[in-house]
Each structure stands twice: as structure tokens, then as C-alpha cells.
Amino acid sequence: MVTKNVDVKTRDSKIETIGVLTSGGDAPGMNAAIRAVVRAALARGKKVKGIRRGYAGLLDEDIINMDAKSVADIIQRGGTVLYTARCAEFMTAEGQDKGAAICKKHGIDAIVVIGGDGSFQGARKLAERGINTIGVPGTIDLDIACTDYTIGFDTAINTAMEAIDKVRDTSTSHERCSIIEVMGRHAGYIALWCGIANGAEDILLPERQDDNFEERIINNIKEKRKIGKKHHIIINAEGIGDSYNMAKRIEMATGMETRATIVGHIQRGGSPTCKDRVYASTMGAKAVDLLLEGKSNRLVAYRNGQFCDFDIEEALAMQKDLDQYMVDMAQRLSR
């Protein structure tokens, strides 16, 4: 046990400046986890340098100091003060070379990554070229397989939920049917969330797609105007899409009004939800103690009630898949 103490705190020595970033898509609550990186390490005694713009920044050198006080007032910021972009160059051996050379030119000894499965796909790259790095799931969609919760998703069920609300009080009034499209490109979870939340009676799944999906609806809409039903709620999940043409194809088979609205990236903005804060603060700060404690390579993750964190390939490597039986359960509900 006293050579473990030990050991930590020759590793905690050699990091004197810990960077951080932003990839990929933004999600509300990636600026509580840049205030917690930056606060968290400053109270350990270390320096903290912001990387602008992602990836494409740190080949840039759009590399800035942190203090305290750049970090006031973020933390009810929807967005990323330090922004964020895609970055095909450092998808490449040589961009990922240029990356690790540039951190060590400006003394980054390590970085937390706050992004998706992409941008931790960045931080394992930079990891082999020794620069040591924690990744923080970042990403409204929920679809990070190791852990049970990532930064943003609640803030974008809660947008989408209420939006779909407002859609369904005229789409009652209207006596007419619904297509609300929520995000979700390969990911069914916000749809699924919303379609529980918001009483939908169709949610459609990128990962329960089928042939026969509009037919069914079509079948359940009939159904349920013989028994008295007069609107009729459909949440589908962007990987589907197609929302638009087909509103006119169930219109077409119906005879009922149908519309499409796409909620589209309200649900990336706005003030986050004090779970989203408290989370990716919690996350954030949890990052720069990994790193501090000499693991590198690791991503930070809620599982099972616990903040606890994993090795990046073996989280890049498990699968996940939506609830069944809250799929079963939102089918029974809309009955």
C-alpha cells in the first residue's frame, strides 16, 4: 500500500499541465465539464491549457491558458466555450503525430476529451504517442455502450419532450396526425425516451427498423379512429427519417391529416438540466483524478449508480442496445 501511495505521486509530479478539449458534436453540460477540468486541476497545483476547435484545433496550436476565471459563468451555458469541429487530418498517422508533437511543444502532458465514441477513438492515438488522456462521454444520444449516462442526453430528452407536447396540443386541436422527428442518427434512445414521456402511440427505432414498419402504422392509426381516437402522436428517430414524404404516403392511406415536424439541433442547445450539470462536473473532476492517480487511456463512466471508468479500446469495444423491455413497455402503454 505505501508503494502504490508512492507511486502515485511520482506519476501526480510529471503532470504539470493538463489540456482539454471538445470533439464532435456539442451537447448541453460539456461547459460544466471544462469548468470541473479546469478548477479540479488547478486546485491540485496544475496548469490547464484550452484547446479550441477540437482536434482541428490542437493541429492548429488554437491553444489557450486557463485560469479560474475563464471558466466563470459557464457552467448554465448550453454548448462549448471551447467549441468544436471534425477533423479528417487527424484521422490520419501523420495528424495524430502532429497532435502528440504539438502537445508536448506546448507542455500539455495530458488531456481530457470530451466527445463521443470518435473523439475517443483521437484520445487512444494520442495515448500510444504518450501523451496521457482520460475521455469524458460527451453526447446527446446516449449510445456509448460502457456507460449508463452521457453528458447532454437529458437536457435533449427534456427539449424534445417538451416541443413534442406543444406539437401534440394543436396536433389534438387539428383532429390530425403527428411525425415528430427527434434526433438519433444510428441511435433510438431519445425517441424512445420521448415516445414513453410524451404518450406517443408509433416510435420508430433505427434498431428495431423493419419493412413493414409503415403498414403497421398506417393499420394502428385505422384501428384506433374506429374505436374514436382523433390524433395520433408518431416519434421517429432521425435514422429513420424521411419524416416529411411519409406524412403524404400515411396521409395518402388514411384520409387523416398528417404533418411532419423535424424538433432538429434545439435539442443540442440551451441550458442544461442540473442532472447534466452535476454530472459532468462530477465526471469532469473525476477525469483530472484519474490522471493524477497515473492512468491514462481511460474513459470515465456512470454504471450501475457508480462514477467508475474503463480502459478506452475495452470500451470502444462493447455493444449496446436499447432497453427491451422498455420498448415492450412504450408498445403496451400506447394501446
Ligand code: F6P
The other form holds:
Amino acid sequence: MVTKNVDVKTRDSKIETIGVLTSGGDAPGMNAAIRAVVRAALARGKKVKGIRRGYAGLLDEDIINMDAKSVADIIQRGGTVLYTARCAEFMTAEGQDKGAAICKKHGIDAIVVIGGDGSFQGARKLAERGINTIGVPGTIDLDIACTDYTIGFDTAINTAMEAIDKVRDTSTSHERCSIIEVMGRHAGYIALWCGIANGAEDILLPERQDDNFEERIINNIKEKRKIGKKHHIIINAEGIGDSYNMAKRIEMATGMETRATIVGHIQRGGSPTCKDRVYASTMGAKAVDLLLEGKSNRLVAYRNGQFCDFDIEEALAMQKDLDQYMVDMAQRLSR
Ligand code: ADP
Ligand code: F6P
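Could you drop in the structure for the form predicted together with ligand F6P? We only have the form predicted alone so far.
Everything in the complex follows now, all chains and molecules, and the chain you saw is the first one.
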């Protein structure tokens, strides 16, 4: 299942042209991955075509030739130079047939898909239609089960952490409660990491949500006030209630002035951290290596300290949960 230390020279391949696209939510570091795909493929004598706007651009034939210069000066930039999109038509068998036919028309033998689980479902459909595909995990949410790392998470948590530090300053000055909402509609990794890094009093996680969480927070605020805490920081993962209304209810119940701040899409942008640049580059290059070994329908991953790859179907069937030790520890350290 896991491939380690692949010798990239072992097998020849019939692939001459590799396509690359970004799909789903963008993530800082996607440009580093695109650059790596392009430069790694060119270094092996292959041609590269960029497919703009994900599967939507594929169906519109928004396809460009890429050379070494087309990825110059992008490794440090957030966003994706290939743009990204969500595409309902590609969810249908007709859309997928059309996508595969367009690949063949443009001489694209293989595609590297940089995105999340949804995008990998699309990659699988193309593989079934004879286009070799490799997925590279790109999402700030860290919610891809087979991998301990996804492109953009490191930048996003650092962006959010810095924003939360700033809110904390004013929260302390005013002796307020602050609810700070971070991204991750279905995944609490950003909230958990920031909750620990910012020393939050409470962390609301989609994976651990229950009906009594507001009551628990209210009691916690009352307890913390008794022991002299000046502020109360709550990190709320997007998707749990409405932070503004929650702030009003908490203020009413505790008498502590409460404000809500939504960090929002600034978490998805900005210059990628060193880690995101290096890991994204490695994953992009590895995707090309896998294709040129004759592999298809696989995902590049980073697991237990090693870059490796998984069958897409197996990877999509895997489950992932927050580390319970981190969840418990966050609570213990906030006392
Ligand atoms: P992510 O890749 O970040 O999980 P989405 O779930 O929005 O983002 O998926 C991105 C795109 O991937 C969708 O807009 C669609 O074009 C394609 N996609 C998602 N699920 C499927 C599927 N089951 N079959 C084919 N394509 C899919
Ligand atoms: O998947 C990344 C992510 O930023 C999630 O954390 C968030 O819920 C979602 O995308 C928001 O997507 P958008 O605002 O682009 O529709």
C-alpha cells in the first residue's frame, strides 16, 4: 500500500505530456506544487499543459502550454496561478467522459490534480477513463485521511495564530470574552492547533460538538472570572453556530462583554511558509515521479515522517480524527 524510496529511473513510461490543475478551495503552497510539477516534468523531457480553473477549465478547454518560465517567481505567492473552481458538470458521467476526451484531444496523457477529497474523486473518474492521474493534497483544512500533511495548513494556522494574538491583546485590555472563528467547516484541525498555540480557554471543534457546549462555555467563563482571568478566548471552528449571536448570548448569560471576530478567507491567502513551500515542492515532484514510473490513480501523502503514496480509492475510504491527546491537553493547559 505504501511506497517508499521509489527509484524514479527504474521504469520507462509512455507519458509525453502531463497536465496539471488545481481544484476546490485554494491553499497557500499550491503554486509551489505547480512549479514543481512543471519543472520536474521538463527535467525528464516531458511537456506540460496547465489546465486553468480546475475541472471547469478542463471542460471549457482552458488549457495552456507551460514552460520553465511560466512558473518563475511563483513559489512565494499565495493562491494558484492556474485558478481554481468547483464544477458541478464534472460530477456527472457525461462531464467525466467529455473531460477524458478533451485530455486525449490535447494530447494530455496524465494529470496531476492538486486539491482535496472531492477533487480526488474527479481524478479517479479520469483514471477510469484511461487518463493517468496522481492527486496531491492541497487544502488548509488538513482533512485528508491518508496524510499527516496537506498543502496550506501550515500557512493557514500561522496566519490565524497571528490574528488571534492581536485579538487577544485587545480582549485582555478590555477584560472581554472573544469568540474567534477560524476556517474548517467540517474539520477542527485549524481550531485545535490555534487553540493550543494561542492558549485559548475554550475550543469548539466540529468533530466533538454536542448540544451543551454553550452552557459549558458559560460555566467555564464564570469559573475563570472567579480565579481572576482577565480575558476569555474561545476559538470556534467555522460551521459551529453563528459566532455573532453566540457572543450576544454569552454576554447576556455571563455579564462579560463579548465580541466575535471571523478570521475568514485571509487564512486561505498569503505567502506560504517555508514548510508549505518545501513539502508542496516535494509532493509536486513526487507526483511526476509516480507518473513516470507508470503509476496512476494514486495520491501523494506524507505519513509517519515519510513521503509516500496511496491508491486513491483506499485513501478515500480511510478515516481520520483529531488526536484525542491534543484535545484533552488543550483543555488541561487552559486552566
Ligand atoms: P475539494 O477538492 O477541496 O474537496 P470539492 O469537494 O469542492 O473540493 O470538489 C472540487 C471539485 O471536484 C468539484 O467541484 C467537482 O468538480 C469535483 N468532484 C467532487 N466530487 C466529485 C465526484 N464524486 N466525482 C467527480 N468529480 C467530483
Ligand atoms: O476547504 C477549505 C475551506 O477554506 C474550508 O475551511 C471552508 O469551510 C471552505 O473552504 C470555504 O469555502 P468557500 O468560502 O471558498 O466556499
